[in-house]
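Only one chain is included here, represented as structure tokens and corresponding to the form predicted on its own.
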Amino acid sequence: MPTTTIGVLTAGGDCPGLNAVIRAVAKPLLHEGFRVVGIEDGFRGLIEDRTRPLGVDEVSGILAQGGTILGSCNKSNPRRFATGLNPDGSPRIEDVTGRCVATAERHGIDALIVIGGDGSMSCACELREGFAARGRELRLVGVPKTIDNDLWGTEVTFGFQTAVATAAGALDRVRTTAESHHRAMVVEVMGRNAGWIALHAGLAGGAEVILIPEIPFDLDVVARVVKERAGRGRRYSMIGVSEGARPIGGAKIVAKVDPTSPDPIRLGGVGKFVADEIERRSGVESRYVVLGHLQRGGTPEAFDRVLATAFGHHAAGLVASGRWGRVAVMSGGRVTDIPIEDTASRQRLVPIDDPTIAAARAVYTSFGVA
């Protein structure tokens, strides 16, 4: 059966230049002949029957807005979606992937299109084995999304440099009152289990200590760092930590856990732990930022509205062609794709030997460890 009608979402959390993606795909597949249908909320459009149609007027105009026009949700696994509340208080998990199907027959939706980060494309590819098992195919077309930069296959995600310019530029802010109060500063910015965000954005920031998930840190070695600064005159210092950062032999900081979502776990803390260790063993005062969502919303860098409308031009493409169960990425400096279950449930960290780390350490930036 030939496909003419596709359903576009933008799934979990959201991401600079997820607009540029929607354009990018829209426009094409509406010139090709096909009829693309926006689905609200991610996954959740397609549980609560959600949609609504996309034309050229709808998609145009949108290149450089943040956010996304369709809106986003990350607690909206249809296999396991929180329905209410259990009699002893526990959320209530079902599979609703017939209310998916039903949301796909009534607006005829052929195949999906979806924008998203691991968690995304794991949620899609457990669909699909939803619509299965009802007797349904859903046909199914990857983009990656997120700030982390850390989805398994590509080179780099839509919304990292814009991330990283935020926390660079945050980062020079403080700069300022860290000399002028002559403190320690620790800037704590997102990245879960990777630390690409700290790691470019310290060494663009200049941090004297940059603490990424990948290498466990000495609080010790931190805290000489900042205290030998502080006796040569230099009486002040900034730290870039990623919120998954944990020191030798602890753990990662849980602010909170979420059953309700498919990804429970959300880290943070780190900042303050690391800065209230930092003065309590080198007696220099010290404070925390942390920039959370700050890092996420905004308009996109040039280079994300570049990188997002590639990958959105080559989704439409793999629609084009029927190619189905791909993933568009970045391989080699060009743009391509691979089977979209390679990147479920999978992260790509930062590799102990990656070049930029060779780089921070040439120029004397400390990662925490002797």
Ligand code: F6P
Given for the second form:
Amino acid sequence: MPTTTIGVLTAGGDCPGLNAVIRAVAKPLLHEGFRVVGIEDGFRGLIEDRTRPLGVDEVSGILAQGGTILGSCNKSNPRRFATGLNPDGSPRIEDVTGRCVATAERHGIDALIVIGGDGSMSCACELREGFAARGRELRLVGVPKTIDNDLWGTEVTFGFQTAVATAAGALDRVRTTAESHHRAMVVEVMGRNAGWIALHAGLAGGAEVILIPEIPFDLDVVARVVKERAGRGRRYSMIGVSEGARPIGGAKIVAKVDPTSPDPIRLGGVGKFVADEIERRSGVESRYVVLGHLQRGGTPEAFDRVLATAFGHHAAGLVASGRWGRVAVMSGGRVTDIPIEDTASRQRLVPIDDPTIAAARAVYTSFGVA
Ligand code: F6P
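Same protein, the form predicted in complex with 6-O-phosphono-beta-D-fructofuranose this time rather than the form predicted on its own?
Zooming out: every chain and molecule, the one shown earlier first.
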């Protein structure tokens, strides 16, 4: 086999387990005689020609390391890249596919492994079209990543279990101070438009109320749960809230809009809103904590290391057998693959009939609805 060069990049928000994937794709490919090139900071590295060779030494000893040795970026779609500012101060957006083609040609990159979420898969598909428009082929293989667990087509993504463990641990800690001060404590977790982290962490952390985007909540019901508990001598309550949760008839709370990002909306602030409303409506003193990027950092849990390695191994197999345009996924408890375009810009939300919701309700967890 003539030496073939495979580019690897990690794009979008980072998550625990990315390095385990890089290791799991690189080692078998190197063993099979491929050259592996790491592209720095997601698609930005392809645009700015920042690459480095990945040999066995570079990918050894990184299994348990959080973050990504390659760096990542969640605002570098080559088809709509912010190259500077317009005279009115708005970002100047350009198609810089040509720069990516040049980088790929300069380094002889024959195929790209994209480790990313739905936005990154969408960028990859758009870039493939941009290559095709220039008469070039961009061979792609995808590996799904996100703490949000919301990638369409896979039952689970690596990073999720670690984020849930962090959030559940935070609920355990916050509970003792809630108990001491007889307060309602609201813990805001990440997850974008999906409530997976709040649901699983809330259940694991024994939250009395779990608020997720898929079930708009009634603040009077939430306040009533807190008040009734106080009336029964349970003088504290724990409320887990997903950043994308919203009251019935209300809108999600947006913390920031970043026009240079493929997914410009950054959610945040619902924790404070809910805590203030609980205090106002129930008279029970309330506080909130926003876990934020704590959930994305640190060492991956064992489950995520195993899943990341299994996905990486599968992706390497797709490359070795020339099965392009596929993403490794978990389906029916087995690692398999689906077309990359199926995962692009599609999110897997929590189904209302999810068994975890039923289990939570069975132990008297409220979802903030009557
Ligand atoms: O998609 C992962 C995620 O952590 C979301 O849960 C969160 O909404 C978003 O990324 C935060 O993005 P940033 O790192 O740009 O603040």
